[in-house]
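Okay, so here's just one chain, in structure tokens, the form predicted on its own.
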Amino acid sequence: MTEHVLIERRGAVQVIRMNRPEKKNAITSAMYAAMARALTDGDADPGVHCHVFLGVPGAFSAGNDLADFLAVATGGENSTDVWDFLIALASAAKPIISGVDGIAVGIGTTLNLHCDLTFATSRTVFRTPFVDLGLVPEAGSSLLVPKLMGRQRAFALLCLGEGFSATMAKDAGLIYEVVDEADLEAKVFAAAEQVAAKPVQALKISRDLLRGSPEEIVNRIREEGAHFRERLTSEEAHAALTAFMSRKKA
């Protein structure tokens, strides 16, 4: 496991915590691989009844690590870790709960589409600037967000890159509850313990009925992924990503 992903067991709850505060939890290939492995291992462990995703104070995730993306865009490497994680996330057999505080950009937003309950603090802003970077939506968001929020709000989030406050996200059905910063993890763990205490098979069948087959979502993730990889090597995306990195260094 990378030191930037901390895995903890709290009884029947597996906690997956992104822990790269100096980079606002920008996710590297190694972090994706660690989180995919944690989901797969947790699903295979009968002692785990629920997964929890957390970040650090003020930063759930700033999205993908753009240095990794630039390496792909310039032909330096071609990792599948991100896609392996997204498929593991969409296919997870056990309930997932997330606690989001502060920055939630790109995958920091779309990860929560696969969660059964998401709690967020009032200072959280959800934003997906894919198009601004010359890219396209990922994580099945092009399928899930219009179903969840309606086409126009989906366009605002995924294409315009508009930020959604926690209150807006709750009103749109993206998250379950807005909580105080000091109460976030207590709320998340209380919910996770409640879920983990339910009859396992009855909860699994009920969750599966609510979610439906993951096949459609996995297929969309793969379709998005093909476009995403093509866009990463495009002049448009390379210019946008390079300009963004230059602004960060200025």
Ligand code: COA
Second form
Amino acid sequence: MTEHVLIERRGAVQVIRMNRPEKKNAITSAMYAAMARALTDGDADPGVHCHVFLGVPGAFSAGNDLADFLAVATGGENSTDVWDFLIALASAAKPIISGVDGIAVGIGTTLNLHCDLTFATSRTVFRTPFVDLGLVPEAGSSLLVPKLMGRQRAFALLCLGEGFSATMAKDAGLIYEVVDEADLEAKVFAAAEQVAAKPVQALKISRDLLRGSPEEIVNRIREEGAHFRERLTSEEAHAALTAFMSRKKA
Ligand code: COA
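Having displayed the form predicted on its own, please output the structure of the form predicted together with coenzyme A.
Expanding to the full complex; the earlier chain stays at the top.
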């Protein structure tokens, strides 16, 4: 479907790797569609016990492709791929582990809210500049982040767009462990294999109990989505997106 997402099976672990290094793993519609499909296919496959999300060295993801956002801001069609992906992510039936190195912007941060374990390298910075782009939080983050880290840190992350180092992210409960760059993937795969080896039904019931019903999160994703789509056509968003896309020409 797209060469920018690589899907690999390692035993009972499905690895979903964002692979668009030349754009710091900015995510296009085709990439969202490929990742949503991987989650639903993996959930339907009894041979898959666990999903893993990875990026490339130095870039987990620079967030949504801003050229795609600008296209919508200037009257183009608003694809549903991102929202379909977010709903597949929030509703995924099997455990998800992520390994984050370097850039983790926008959805590169909020994706991890739906993971059961996240490992991040010490050079990782989590950042969500939604408001600076004239936009609003997505992926259920307006619900999940205040619950996770309290209103004040949530405001700093989601509204001020403050960068959170890996250590701050760990203190805030956003990630599980800070690891060395050289160890990241080995740690992620070891954890995934540990998860994949657990009794499947007992783990599923336990995880479902921990997470609660995805319905509240899915409803929030839809509510955020309505604001987000409206904001994409705002003057604030148009100005911010145009400034980013033309910054190197100046
Ligand atoms: N959408 C589209 N293209 C993006 C992108 C994005 N979100 N993030 C990076 N890119 C592109 C850049 O335009 C550049 O393309 P070019 O080489 O054709 O000019 C390439 O990726 C490399 O990015 P660059 O900015 O040169 O790398 P950097 O290491 O100096 O900075 C970032 C990396 C992520 C800090 C910076 O690119 C950035 O701020 N990106 C936007 C992040 C963002 O706002 N995402 C949306 C959140 S909702």
